[in-house]
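Coming up is one lone chain in C-alpha cells, specifically the form predicted alone.
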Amino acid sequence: MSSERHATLRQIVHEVVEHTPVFDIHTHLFDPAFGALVSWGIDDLLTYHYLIAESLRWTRGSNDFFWALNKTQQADWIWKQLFIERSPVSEACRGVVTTLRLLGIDPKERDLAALRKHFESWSAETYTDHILKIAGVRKVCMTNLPFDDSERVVWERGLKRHPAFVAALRLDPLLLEWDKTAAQLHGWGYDVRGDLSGKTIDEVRRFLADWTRKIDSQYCMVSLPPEWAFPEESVANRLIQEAVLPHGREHGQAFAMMIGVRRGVNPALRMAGDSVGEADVESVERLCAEYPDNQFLCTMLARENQHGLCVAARKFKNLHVFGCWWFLNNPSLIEELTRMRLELLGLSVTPQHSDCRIMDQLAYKWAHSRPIIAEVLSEKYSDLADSNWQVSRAEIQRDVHGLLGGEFERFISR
C-alpha cells in the first residue's frame, strides 16, 4: 500500500474516532441532580488529589499548612507550584490546560482570578451539558456507593435522572469493610449477622437486589487490594461467591473487578496518599472458570499485570477488560495497552474509560485519548491493507463504536 493510501487511512481512522460519541463506562462523576456532591469548575479541577500529590513534592516537613487552607487557597497554591513557579508538563497538569483551551478559555495571563470569572455564569446542570458535547460523550457512568450518607439521602429521596448518566453500584464496604457493614445494613432492617450465620447471605442478596433496582445499576463493582487472591477463604469471598455472582447470575449484573491499590500507604497525603501493587491474574483465572455463568469486567493498576490480563481475557470469554486506570492513564501507557490488546485481543476490548471525579476532567482525558487510540487503530488497519485487506470507512464506524463502549454494551447484556 502507498504511502499516501496510508496516510488517507490514518486521516479516516482519526476523523471516525474524533467523532464517535463515547460511553465513558467508568467514572467518579455525579448526575447533576445531586447536587453539592458534583465536582466542577476551575478551584475543582486544580485541588483533584493528582495535583495535591503532585504539589506537595515540593514542600519539606509537614503538610498541615495545606490541610488548613480552604479549597481556593488550596487552588490558589496549586496553581503557583505548579503552573506559574515551573511549567505544567505532567499529564494532570496538562489536563487543566487542555480544559482551558476546550472551553475557549486563554490561560496565557496566567491569572488565576480571571480564569475563575469565565465559569461564574455556569450551573452545574448547564456546564454538564456543555462539557458532554465538548468531550464527545454520550454516556456516562456513575460509581454510586449507597453506604455513603450524602449519597443515599439522594437516592431515598427520588431524582430527575439526567439521561446521559446511568448507575453502578459500589460495594468495596460490603466487601472490604464487612464487621462495620453489617451494622449499617442492620439498621437499614436487613437481618443480617457479622459471622454471616442464620439469614445473611439471603439478606445481602435482598440489598442487592433493592439498590439494583432503586439506582438502575448497569453492573456491581468493586476495588479490590493487591493482595486480594481467590478462592482464599475470607468473608469477602464468601460474599462474593455466595451473594454477589447468584444477584449477577438473576439480575444481569456483570461484576467488576479493579484490582490493585494500595490504600493510604502516605496517610498524611489523605485521598492523593494510595499507591499501586503487583496483583494476582490468576485469582481472576480461576474466579472466571469457576463461574462461567458470570460475566466479568476486569482493569488492573499495575503495568506489570497487563500482558497477563490480557491473555486471561484470551482464555474466558466472559472476562472483559477496561480502561488504563488511575497510574496507568498517561499518554505513554495508554499506547502500549492499547496496542497491546488490539494485538491479542482484536476488538473485544474497552480500551478507555475516564475515571473522572471532575466534570471538566472529562474533556482534556478523551481529548488525550482518542488520538492515541486512533493512531493505533490505524497502525492496524495499515497493516492489513499491506496485506491487500481493505477497510471501508463503515467497518472502521463500526469498530470505533465497539471500542469506545458498544462492546461493553455488547457484553453486559449478555
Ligand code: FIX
Second form
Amino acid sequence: MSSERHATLRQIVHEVVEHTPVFDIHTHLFDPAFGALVSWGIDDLLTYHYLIAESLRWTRGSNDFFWALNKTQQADWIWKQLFIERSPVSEACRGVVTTLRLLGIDPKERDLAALRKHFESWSAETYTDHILKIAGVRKVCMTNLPFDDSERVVWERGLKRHPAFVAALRLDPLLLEWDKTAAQLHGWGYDVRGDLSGKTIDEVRRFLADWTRKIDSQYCMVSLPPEWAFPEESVANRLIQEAVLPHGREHGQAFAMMIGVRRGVNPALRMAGDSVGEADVESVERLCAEYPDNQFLCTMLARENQHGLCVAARKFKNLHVFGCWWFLNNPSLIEELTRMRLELLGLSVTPQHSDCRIMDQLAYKWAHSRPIIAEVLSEKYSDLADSNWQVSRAEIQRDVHGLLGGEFERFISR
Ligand code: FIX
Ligand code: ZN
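Here we have the form predicted alone; I need the corresponding form predicted together with the ligand.
The next block holds the full complex; its first chain is the one shown before.
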C-alpha cells in the first residue's frame, strides 16, 4: 500500500478510536448519587495517591508533616513540589495538565487559587455529566465495597442511580481478611464461623447473592498478592472454590483477579505505599482449567507477567485479559502491552481500564490511552493492507467498539 493510503488509514483509525464511546470496566469512581464519596476538582486531582508518592520523594525524614495538613494544604504543597519547583513530566502529573486543557482551563499562570475558581460552580451531578461527555465514556464500572460503612449505608438507604454507572462487587476483605470480615458478616445476621465450619459457606453464598442483587453487580473482583497460588490450602482459596465460583456460575458473575500487588510496602505513605511483585501465571491457568464453567477476568501488575498472561488467555477461552493496571498505565508500557496483546490475542482483549479515583481523571486517562491504542491498531491494519486486506470504516468501528468495552460486555454475558 502506498504511504499516502497508509496515512489515510492511520487518520481514520485515530478518528474512530477518538470518537468511540468507552465502557470503562474498572474504576474507583462513584455514581454521583453517593454524594460525599464522589471525588472531583483540582484539590482531589492534586492529592491523588500517585502524586502523594511522587511529591514526598522531594523531602527527607518523616512524612508526618504532610499527613497533618488538611486537603487544601496538601494540594498546595503538592502543587508547589511537582508543578512549581520542577516541571510536571511524570504521567500522573501530566494527567493534571491534560485534564485542565480538556476542561478548557489555561494553566499557564500556574496560579492554584485561580484554578480552584473554575471548579466552584458545579455540583457532583452536573460535573459528572460534563466529564463523561469530555472523556467520551458511555459506562463506568465502580468498585463496590459493602464492607465499607460509608458506602454500605448509601446502598441500604437506597439511591436513584445514574444511568452510566454500573457496579462490581469487591471481595478483598472477604477473601483476604476473613477473621475480621466474618465478625462483620455475623453482625449483619449471616451465620458464619471463623473456621468456615457449619453453615458458613452457604451463608457466604447468601451474602454474595444478596449484594449481587442489591447493587446489580456486573462481576465480582479481588486484588491478590504476588504469592497467591492455586491450588494451595488457604482460607482465600477455600472461599473462592466453595463460595465465589459456585456463586459466579449460579448468578452469571465473572470473577476478576488483579494479581501482583504488595500492599503497604511503605506504611509511611499510607494508601500510596503499595508496590508490585511478580506473580504466578500458572496458578491462573490451573484455576481456569479446573473451572471451565466460570468466566475469569485477569490483569497483572508486573510487566514480567504480561507475556505469560497473554499465552494463558490463548489456552483458556474462559480467561479475559484487561487493562494496563496502575504502574503499567504509562504511555511506553501501554504501547508495549497493547501491541503484545493484539499480536497474541487479536481483538479478544480489553486493552485498557482507567482505574480513576477522581471523576476528572476520566478525561486525561482516556485522552492519553486512545492515541496509543489507535497507533498500534493502525499499524496492524497497515500490515494487513500490505497484503491487500483493506479494512472498511465499518469494520474498524466494529473492532474498536469491541476493544473499548464491547468485547468485555460480550465476555461477561456468556
Ligand atoms: O486494587 C485496586 O483496585 C487498585 O487499582 C487500587 O487499590 C490502587 O490504589 C489504584 O488506585 C491503582 O490505580
Ligand atoms: Zn483499582
